[in-house]
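Okay, so here's just one chain, in structure tokens, the form predicted on its own.
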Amino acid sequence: MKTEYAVAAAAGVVARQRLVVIGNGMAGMRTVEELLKIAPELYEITVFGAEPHGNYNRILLSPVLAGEKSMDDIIINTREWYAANGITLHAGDAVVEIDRARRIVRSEKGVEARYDRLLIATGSNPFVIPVPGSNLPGVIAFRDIQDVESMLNAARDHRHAVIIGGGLLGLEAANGLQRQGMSVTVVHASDSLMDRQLDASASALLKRSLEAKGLRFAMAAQTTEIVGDDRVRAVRFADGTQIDADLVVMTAGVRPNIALAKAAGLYCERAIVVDDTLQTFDPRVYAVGECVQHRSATFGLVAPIWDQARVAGAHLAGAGHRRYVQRATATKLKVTGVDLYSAGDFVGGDDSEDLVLRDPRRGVYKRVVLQAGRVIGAVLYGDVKDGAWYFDLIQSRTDVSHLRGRLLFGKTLCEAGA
């Protein structure tokens, strides 16, 4: 199937259209990369990014904080890459207005760029819990390179860190700050760490392992105030107790960054609503990443965002045969010495069954959730070598009824007995 671009190119009548990308992060730039694979000459591309850098891998901020990687290690697209691909980059200059009637965007620094197609990839904003003291110096989020630099600076001069939020990002921040020499307490509102990715048993094993590394936890704790004058000095809870804090890191979730889209009159609910082609209600405007809502779902992991980028890139290139389909996602924790893997629907329902293996001596826990003879979810702790295999079974919806008795013992044993 020839794209519109290919047909026009063959006729020798290609006029370059103008594509403006709002957001210089992973989702937007991956979409541009996918577009360039198919139709590298179709657009004049202009990119606006709020941060004064090229595109970098936000997922690897945790290893940078832990001292395992440098800033240079996580750069995906250098400024030379933009130049080589003829892309105009306005780094450190966020877009503040979309004029859909005139098809123009305007930036903080007064730059105006006209578009034929617009791609919005504004990501998300960290949720800062609205308690007294949340705006004190020493209270930060964990979303970008500047946040990592702030944490590294704090670790040089201060001792006590409190992480508010015991999810994936919070635990990675806690590990990194501890590796930088700080005394770290993780405050979590529920009884179980990583409660969106783990069941209670795996969560308990994780907590025990992290405590053995020296991390402290305040579970089922409701933060009511961040105490301090010219800088944070403590965190106070609903029961009246408090703990010392020179640094507070908010990792209690994110909210899709949709203010710009809403102001432009694009249809938004929790996020910017898109169809299966990642197109908004305005056919000239596409959106990808953490700022979008597709069939009532929003997204925070990289795998679905890569899928969105492939679809949006193809449609922007005129090869409009792809559709975005939501799939199961997998989670790993980037903490040295902790092996943890979670995928799919680990909660299950009335018509599902759990296969569970516990080996306390080895610190191993496995739970595989079956429904109608197919794997729909898996939680692995301590032994994760078969995580990708279980994930493949989830995605392929393979009937594993004949493997039920061996399923917990992994791929090798199952294939040997097949």
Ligand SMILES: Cc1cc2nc3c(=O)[nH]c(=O)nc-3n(C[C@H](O)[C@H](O)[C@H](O)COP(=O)(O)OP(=O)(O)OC[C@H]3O[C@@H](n4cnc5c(N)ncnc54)[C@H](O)[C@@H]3O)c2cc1C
Contents of the next structure:
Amino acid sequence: MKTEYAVAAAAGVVARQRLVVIGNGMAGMRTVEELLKIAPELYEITVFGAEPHGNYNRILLSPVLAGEKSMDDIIINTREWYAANGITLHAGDAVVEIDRARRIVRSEKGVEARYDRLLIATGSNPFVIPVPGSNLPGVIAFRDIQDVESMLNAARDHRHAVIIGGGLLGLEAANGLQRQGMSVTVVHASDSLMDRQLDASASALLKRSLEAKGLRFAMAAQTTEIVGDDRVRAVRFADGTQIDADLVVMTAGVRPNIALAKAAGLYCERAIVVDDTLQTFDPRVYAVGECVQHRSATFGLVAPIWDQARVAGAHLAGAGHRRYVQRATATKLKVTGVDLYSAGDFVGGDDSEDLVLRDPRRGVYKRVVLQAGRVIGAVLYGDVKDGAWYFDLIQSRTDVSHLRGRLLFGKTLCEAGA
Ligand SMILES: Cc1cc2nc3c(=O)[nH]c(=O)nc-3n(C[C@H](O)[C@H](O)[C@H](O)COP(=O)(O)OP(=O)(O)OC[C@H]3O[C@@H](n4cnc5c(N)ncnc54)[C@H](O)[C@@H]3O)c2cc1C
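Alternative state: the form predicted in complex with this ligand, after the form predicted on its own:
Next comes the full complex, this chain leading.
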């Protein structure tokens, strides 16, 4: 659907509006793609990206680190794509100021770009735990291509890697570095790995299978210092013990990257506050991705970000009837040979019940959480083929009361008996 304005702009009857995008990452460029589908001629688009590349699939940095994919495999949009769509790309040039009164952004290299609409998609910054030594050479995060290159270089010259944070990102970093030949220890502050996605039983199974692959774990460990002179040498804990390290990867969470928006006076809480149309408190400025806060939630997975991009793209196109609605999310761990799936609310509450299947010999564990006859969460380990089905049941809020006895045995058995 094209608006009258878009038709007129395409015909050259009116000057195109200017859209400036800050952040050449997954959320920003997906929003531009959605916009181009609806109104390819509406804007003159300028994109600023702090990273010196085209747009790439950040999720696939894990398989690149593990040696399963190359950098070329993960490029989403080449520079030719930007040119073909008439988009001016300033890659490797971060925006340093937004002047909302004059509707101009300014970049590090001194480029100024005027906007009619601005889209902020600056993502997150890795959280570096503030302990002495955290700025030593050899201490890095896991967020972008440069981090992966640093890890691959370290794996060539060094032996001992320590990953601080046993969540999804930390375990994928650990697996990748081990596949690159390093001896890897994962340090985790609680006693359960991936505790935001898994219950204690699934977490214990995961730990056992990662140990069988050769990873080591320091659980319930409080890092107090990163030791070294001109490079990291060890990681020290609150109990006084320490382990050797010549590479430390911090994967202890992220913080929405909102400094620029804040400095421009846009209303922020934990992140840039947006409404259901992804508009900030300034009607000319939209924001999407990990830098936003919608109804008190912030985001760390791409599924909700794709939904945001569809809504923001439509509103930027002037065809804004869509509203962003938060939905349940699902997670998988990208470690070859480890099958786990987690979706929705796997913790439950007083008014929910758990259905659990354990088959230790096959290494299978399944837990489905029900509330008022509906599936609200699922954790699967070892046999994940029904993950998408449980996820559909969560999303569709299907009444599964009649399937209760068979639910854990999966879709095929449930449908056969229906
Ligand atoms: C290794 C890894 C594995 C992951 N695996 C999964 C997974 O399996 N499933 C899943 O759903 N999610 C996964 N994620 C999370 C997912 O990648 C993010 O949720 C997603 O990339 C967020 O998109 P975004 O555009 O908000 O941020 P980003 O993709 O980080 O993009 C933000 C961009 O803005 C740029 N920028 C910041 N400030 C400025 C500035 N001032 N000027 C110009 N540019 C700026 C940054 O350099 C960056 O390129 C993973 C993330 C990582 C790091």
